[in-house]
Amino acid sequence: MDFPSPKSNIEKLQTYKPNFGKSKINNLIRLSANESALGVSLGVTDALKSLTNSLNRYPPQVSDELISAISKRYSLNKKKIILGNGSDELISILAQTFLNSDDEAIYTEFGFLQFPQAISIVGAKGVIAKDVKFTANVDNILSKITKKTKLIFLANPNNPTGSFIPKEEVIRLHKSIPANILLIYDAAYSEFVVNTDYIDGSELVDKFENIIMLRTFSKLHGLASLRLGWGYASEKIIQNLMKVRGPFSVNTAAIVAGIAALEDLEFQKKSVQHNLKWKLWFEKKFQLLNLEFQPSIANFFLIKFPNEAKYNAQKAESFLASNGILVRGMKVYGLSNYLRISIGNEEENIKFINKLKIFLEN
């Protein structure tokens, strides 16, 4: 039977598949999606209770109240903020806005999977810049620039490696690219960073036209289910993105929750401290188990398993899943011996390590 065919680039595309798991086990421990370990602020749950009488109304096209809250929290220019249905949507509309089919966009070897996905969907050419020791490399990115390059995607900190490039290298990268190339700087995990040589990208946005910083409420603030992200860029870029973004992209629940989350500084501080504490704990445990891991400044780890029939990453993932613990396999990156592990709450972390120890000792 004949049926409408999709564009060839869509037909070849692999569907993005997070590991949320299907199991008969109740109370699955999900350490596979880098979600908030502590849930959400009580202020968020209280704020959401007020929604019952407004669900029949469309949300505002632009929430001035949420934009003002973001501006106040991070000391940013309100006119340079755009809201999105998660930062994923902003990545998508950036590709739609700036890439023609004969354009090129650069992304790093172990960068966020949504980057090449967005590039492929619009029919442009994705160009990979090799990492060095699981870290984005500025010289390798610069070497891939051609006359066809329109966008450069850089996640810093990077998912799934947990690595980052320091402020001086970010500035060097931006300074070295032509003014007609847009640097998309994804700082989704920036709130977890305590390193003094890190830059979240906002100060570059305040000085230059060809950079946009992306952020999310899914990680630190724990609003992953509500899909809320935001970007910071020149007014000209924002105006063009708004032509592509859906008119009611951000729902009312996300707006209300986002404002409440930003106001709860104590919960944010508690989440960062929790992450720092358990990150050190995980490092010690991995060392005791003789497992290689990448140093991380985010809320997850990339760990390597021996390339052995008995103790490989796939068997570890299956064993953990059979015990109600979900982690993220890295085969999609060509890293078949690696798993990515999110930092959970105390009970989840201890159970994970105990089960991992059993797997490695059997």
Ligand SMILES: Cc1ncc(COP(=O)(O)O)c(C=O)c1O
Contents of the next structure:
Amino acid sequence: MDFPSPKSNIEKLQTYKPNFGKSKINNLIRLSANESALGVSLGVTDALKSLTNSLNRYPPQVSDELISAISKRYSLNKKKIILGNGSDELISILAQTFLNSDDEAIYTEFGFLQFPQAISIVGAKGVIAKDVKFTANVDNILSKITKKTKLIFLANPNNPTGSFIPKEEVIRLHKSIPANILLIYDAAYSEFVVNTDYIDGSELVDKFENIIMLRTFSKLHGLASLRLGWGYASEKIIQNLMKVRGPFSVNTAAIVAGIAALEDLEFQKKSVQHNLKWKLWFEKKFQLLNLEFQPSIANFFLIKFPNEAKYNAQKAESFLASNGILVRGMKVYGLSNYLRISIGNEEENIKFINKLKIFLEN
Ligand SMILES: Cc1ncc(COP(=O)(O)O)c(C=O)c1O
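Right, the form predicted alone is done; let's see the coordinates for the form predicted in complex with the named molecule.
Below is the whole assembly, all chains and molecules, this chain first.
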């Protein structure tokens, strides 16, 4: 029987599954999605209260107010900023804007899963560059470039590994790629980074046409539910992306909340300090529990479990879930011995480590 069939590449594709974990327990501790440990700024909550009198109105296609606030907060050129419905949307429209079906796009072995998803949706070919020690490797990325390469996706810091490549390696990568290849530099977790050898990519965008920096309000600013991300690139790239982006994809609540979040420097500072403090605490605890972990510059850790029937990662994930704690299984990345855990608030972190201890000691 005839039926409306989707394009063959879509038919073959699996739906992206965020996998926040499951548990029957109420009052869950969710350490599975790298969300803000401290919630949101009170300024955001207050700003959202004023929303009710404009719910019948479409949002502006481009919010000059939010763009100005981003430009002021991060000292960037207003004309080079694009807003999106989460940086996920920007990743998708970058693939739609730049990839023909016979083009190739490179992404890293343990890179963010939305990259291959966006590439497959447009029917282009994704090419994997192997990591070295769970870290993106510039030589491996460069070795994958062919005449068909149009895009290179690099998350720095990377999710789920928490690793990063330093400034000089980012510059070497950018210098070595031909001018017709666009480097998509996803700096979603950059606000948590304090390492002096890290760059968020904006200085390269100010000098070159073939790089876009992606950022999000979902992590440090705690606005994951409102879906707000932004990109920074040449005006020409922004203009082309705007042809593809939905006209009203950034809603009024996100705009209002985004502006308020940027104003609250205290909340941002507190969140970064909280993250640094608990990152050190977790490192010590993992060492005491004899668990291997990847050093992380972001707000989460990738930890390795023994490949033993009793203490493996799946068993740990189920045990934690049965105790109301959700963590992220890593099977989809081919890392079945690993779990990713986000840094939560004080109470969540302590409960998580206590339960993990019980699991490993029984
Ligand atoms: C590396 C990376 N990029 C982008 C995103 C998506 O962020 P958003 O919530 O803005 O779509 C995430 C979310 O987990 C991420 O880890």
